[in-house]
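Presented as structure tokens, the chain that follows is alone, the form predicted alone.
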Amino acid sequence: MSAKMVTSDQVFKDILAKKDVFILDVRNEEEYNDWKIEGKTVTSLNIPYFDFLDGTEAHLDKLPKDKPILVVCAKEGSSKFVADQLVEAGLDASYLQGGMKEWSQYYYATPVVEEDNFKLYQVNRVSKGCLSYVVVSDGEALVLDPARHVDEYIQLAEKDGAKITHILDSHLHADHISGARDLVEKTGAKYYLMKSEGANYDHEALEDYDEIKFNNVKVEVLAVKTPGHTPGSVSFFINDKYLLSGDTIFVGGLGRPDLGGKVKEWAQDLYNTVFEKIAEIADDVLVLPAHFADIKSEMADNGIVGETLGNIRKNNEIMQTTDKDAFLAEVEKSASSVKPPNFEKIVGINRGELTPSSEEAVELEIGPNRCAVHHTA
């Protein structure tokens, strides 16, 4: 009897439904420790695939007998082999379709707001902790920080009978490849990015816009007001209620300013952003960031990653460090932490200097994001 196959969508929906998920990850220890499937109700165990080549008997006492076991590997083959062995041993085992490669390309869209002529969706690339957004009003859609798999956004807009007309990147991303230019080719939409980010392709310079309007949507461009993660980092204030903060403010941290090699200068910008520019925004505004680091603490039970600015001010420890010298010292510590995998190549791609093959793009993006100050050593 063969083990059954489980999709990434099934796994994530079980996590959202607070079902117990037991994962046996058979990748090597280094890969497992760097990046794994996590969630509030997830229990995982790492036993490398090679340890199962002589059979399962030596490991059965480590595995649950009373609950399903999901076996995970890099690309599926090893996990199917182990899951089949566990089924033969009498356990309820399945394997993840496509392995962690497929998990890395899984997206989940959640409505944040659904009104008659205004909808705001958060699109969660769960494995990467990458968040993008689709705003829909009266047949038009705006996409913010699209990731590489652009059909996700086209299909989401089409479900609401909308055409994508505006595409924005809050900054040049370092942990994943932007899908903005591919989305422009497929939709003909206008693409907006700060000129100061140094992109080598045509785009609308956000420096030239105070706001972008279409139908029932007003997007205030907080350009040259929220730098820190990169010099051209931008936040967007939608309909005076929703702060799409890019990588400036997260639910549990701030955007790390060291990836451009100018940690001291950009840390000063980050301090000014947090304690001068963002200080002007009311506590009841909902902050929706471009990333999260910890699914257990930053994702709400409804699947949305976001929090009111007031609660972030209360609970985000780095935002409570008002002493400038102490703040700068804490931020500079982020420069010694592990950087996003392959970030220099990814920035080069997003700047328009490199063009990867499809397979290269997949490999470059494997692993977690590490864009927050709270990833410190």
Contents of the next structure:
Amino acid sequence: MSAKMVTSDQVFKDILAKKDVFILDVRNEEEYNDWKIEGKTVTSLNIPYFDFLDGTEAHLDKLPKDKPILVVCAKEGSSKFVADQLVEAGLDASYLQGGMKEWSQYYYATPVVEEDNFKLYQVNRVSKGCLSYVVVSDGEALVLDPARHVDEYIQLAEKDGAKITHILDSHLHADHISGARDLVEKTGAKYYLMKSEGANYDHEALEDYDEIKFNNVKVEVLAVKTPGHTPGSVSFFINDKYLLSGDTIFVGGLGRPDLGGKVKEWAQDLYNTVFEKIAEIADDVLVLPAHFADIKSEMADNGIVGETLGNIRKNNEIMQTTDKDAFLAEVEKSASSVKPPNFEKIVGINRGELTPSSEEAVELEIGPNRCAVHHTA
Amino acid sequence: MKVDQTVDAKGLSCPMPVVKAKKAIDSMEPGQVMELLSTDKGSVKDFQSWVKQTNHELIKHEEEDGVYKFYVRKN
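For comparison with the form predicted alone, would you give the structure of this protein in the form predicted in complex with the partner chain?
Zooming out: every chain and molecule, the one shown earlier first.
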């Protein structure tokens, strides 16, 4: 008898449904410590597959007999090898289709708002902690911060009978490859980005817009010079209710201001952003960021990563630190030195200076959710 | 270097390079040297971890035109 195969979608839906998920990760220790599948109800154990070359016996006491075991490896082969042995030994084992490679390309789309002619979806690339958004109104769709697998967005829009007409990037990303240009090619939509981000391909300069009118949707462009890993980040305020905050505000904190080598100057900008621009926005506005750091604490039970601005202000000490010197000291201190993997190459690609093959793109993006480094504690 | 046995795992992916290497080394005498040829980048680190853990000696490893070559002395 051989083990069953389970897809990334099934695994994530089990996590969402709060089912216990027991994962036996058979990659080597270093890879496991670098990144793994996480969730509130996930228990995971790392035993490399080569420890199973002499059979399962030595490990049986560490594995549950009474619940399913999901075996996970880098690309599937080794997890199947181990899962088959566990099934032979009488355990309820399955393996993850395509392994962590497939997990790194898994997207979960969920509606945040569903009104008659206004829908807002959050598209979560779970493994990377990257969030993008699709706004649909009267047959047209706007996509914000699309990731590389652009068919996800095209299919989502099609399901609502909409055509993608607007594509926006909140900033030039450093941690993942933007899907914007690919999506522009496939849809012919207009693409918006701040000119100051230095991309060397055609786009509408967001500097020229205060607002993007789009059927029933009013998208206010809050062009805040966001201290962070780029000189010009933007937040978008939709229908006065939803703040798509890019990398400026997260559920768990603020964007880090240290990636440009001008931490003092940008921390100052961040202070002005928080206490001038954001301060004017009401508490009941829902903040929908471009990243999460910790899925266990930042994703709500409905699967949405978001929080009201009021709660974010209340729960984050840094948002209450109005004393400028104290704020600057804290922000500068908490800026970590760990940078997203391959970030220089990824920035080069997003700027239009490098063109990777699709295999290279997979390799560059694979790895941990290091979006955490964008956060200040 | 005298190689006692060569395991050609070119074109095979995880877990086969390590599985074949283990089989070969089990059949060898202590002190003998095994050469493993693999094209699977993903299993390079796994193989190194396995050698370390099983107390064999990794004499050297190199890459040539996409082929990873490992030389292991059986403990």
